[in-house]
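What follows is a single chain, given as structure tokens, in the form predicted on its own.
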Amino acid sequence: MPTAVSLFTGCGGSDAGISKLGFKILMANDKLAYAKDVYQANHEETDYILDGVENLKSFPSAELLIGCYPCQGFSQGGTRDANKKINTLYLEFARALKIIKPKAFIVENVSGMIRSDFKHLLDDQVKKFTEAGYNVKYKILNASEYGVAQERKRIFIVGIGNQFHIEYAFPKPTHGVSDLLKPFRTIRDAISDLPEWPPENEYYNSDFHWYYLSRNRRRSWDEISKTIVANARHMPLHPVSPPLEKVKADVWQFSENRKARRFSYKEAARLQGFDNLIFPETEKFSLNMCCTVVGNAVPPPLFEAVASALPDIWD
């Protein structure tokens, strides 16, 4: 059984992905307490350290290192400030990489990292990881093309140790409109077995602010979901809601006078590709916390696809 260390783990989307490939995760890490609660309710065998990575001085030996360092500085929904300290947490990942010396590593982050004003940070990540002894490749992938019922573009950076003389090749899409591919997974495929109106404490049940209605946040049952976000208030609309129609620039309204609602945190987890994720009701449990850990996660099927494309170097 190959081994892995997971950093900036959150509730474990990446770890759920590699677990399906047979990896034993020796250690996981994050500083968000409820992320740890959710993770350990679903992966109780893993040692989860609740702390900032910068405070970790040692790591177990492992064959694979994975990490999804925070993206708020790069994200379209974040500050988009190239000078934010959070943008350089990749240096902590590089430090761990030099200590652990795994055979390979995988990093996931938002696609905004490739924007011109952040490209110097992406280039520096590739430089640091290359200097650590890895053949490094990166590419933007869309989760919908790998069996996730959601539009979600993310950049992956993958490195294989130079000693193997192997160049990583990203997995080809498995889902799409081509006859050679499986059909896209839809909202109906992901959540149609769940009640159309769950308990009101499972979704943000307040008025729709003008900013929320500045764009169309609804997709129908047989479409792919819009991107799941980490904010309960900004979660996309469930298809049970009436369609939205454009009134003018940045102004949309419901076309019918009937109830509308956002996705619940349980539905959001399904749309991320989790299989019935457990949300323990600890002291940190709340609607906002559930949406935060789900929205910040990487879709497990997408991470599984990237990891499955690694060569068999584990013996």
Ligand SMILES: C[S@@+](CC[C@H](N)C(=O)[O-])C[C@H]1O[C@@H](n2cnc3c(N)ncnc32)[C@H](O)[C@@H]1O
The other form holds:
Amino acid sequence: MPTAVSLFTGCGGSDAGISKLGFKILMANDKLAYAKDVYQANHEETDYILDGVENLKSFPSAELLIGCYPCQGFSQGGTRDANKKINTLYLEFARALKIIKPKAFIVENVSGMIRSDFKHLLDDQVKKFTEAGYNVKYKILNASEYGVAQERKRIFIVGIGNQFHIEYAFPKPTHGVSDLLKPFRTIRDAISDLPEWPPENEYYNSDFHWYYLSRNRRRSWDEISKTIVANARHMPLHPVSPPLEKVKADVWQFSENRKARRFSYKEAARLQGFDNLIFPETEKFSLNMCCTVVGNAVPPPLFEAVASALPDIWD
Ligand SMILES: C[S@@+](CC[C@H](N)C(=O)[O-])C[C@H]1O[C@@H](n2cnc3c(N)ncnc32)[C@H](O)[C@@H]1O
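Requested next: the structure of the form predicted in complex with the named molecule (the form predicted on its own having been shown above).
Then the entire complex follows, led off by the chain already shown.
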């Protein structure tokens, strides 16, 4: 069984992906208490350290290191401040990389990192990881092309230890419109077995603010979902809601007078590609926390696809 260490683990989307490939995750880490609660309810065998990564002094040795440092500033919704301290957490990942010296590593982050105002940070990550002894490649992938019922573009940075003299090749899409591919997974495929009207405490059930209605937030059953975000209030609409029609620039309204609702956190987890994620009702449990950890996660099937394209360098 190849071994892995996971940093910026959250509730474990990336970890669920590599677990399916048979990796044993020796250690996980995050500073968000409810992320740990969810993770441990789903993967009880992993040692999950609840602390800031900067406080970790030692790491177990492992063959694969994975980590998805936070993305404030890179994301569309963020403040786009390239100099925010949070944007240098990759240096903590590089520190762990130098201590653990895994055979390979995988990083995921939002695609905005490739924009010109952040490119210097991306270039510095590639430089630091290359200096640590890895052959580094990066690419933006869309989760929908790997069997996830959601539009979600993310950048992946993958490194293979120089001693292997192998260049990583990103996996080819498995889902799409071509006859050679499987059809895209739709909202219906992902959630049609769940109740159309779940209990009201499972979704954000307040009015739709003007900002929410400044764009189309709805997709129908046979489409791919819009991106699942880490905020209950900004969650896309469930297809049971009436369609939205454009009134003018940045103003949309419901086309029929019937009830609309956002996706629930359980539906959001399915649309992220989790099989049946358990949300334990611990002290930190709340609708917002469930949406935060699910919206922050890497879709497990996407991470699995990226990890499965690594060469067989495990003992
Ligand atoms: C994009 S999310 C990671 C999602 C995760 N890979 C998954 O698939 O579920 C980034 C995570 O970094 C965590 N984080 C932010 N700053 C941190 C720090 N200083 N130390 C440890 N974790 C931190 C956040 O709490 C958040 O869960």
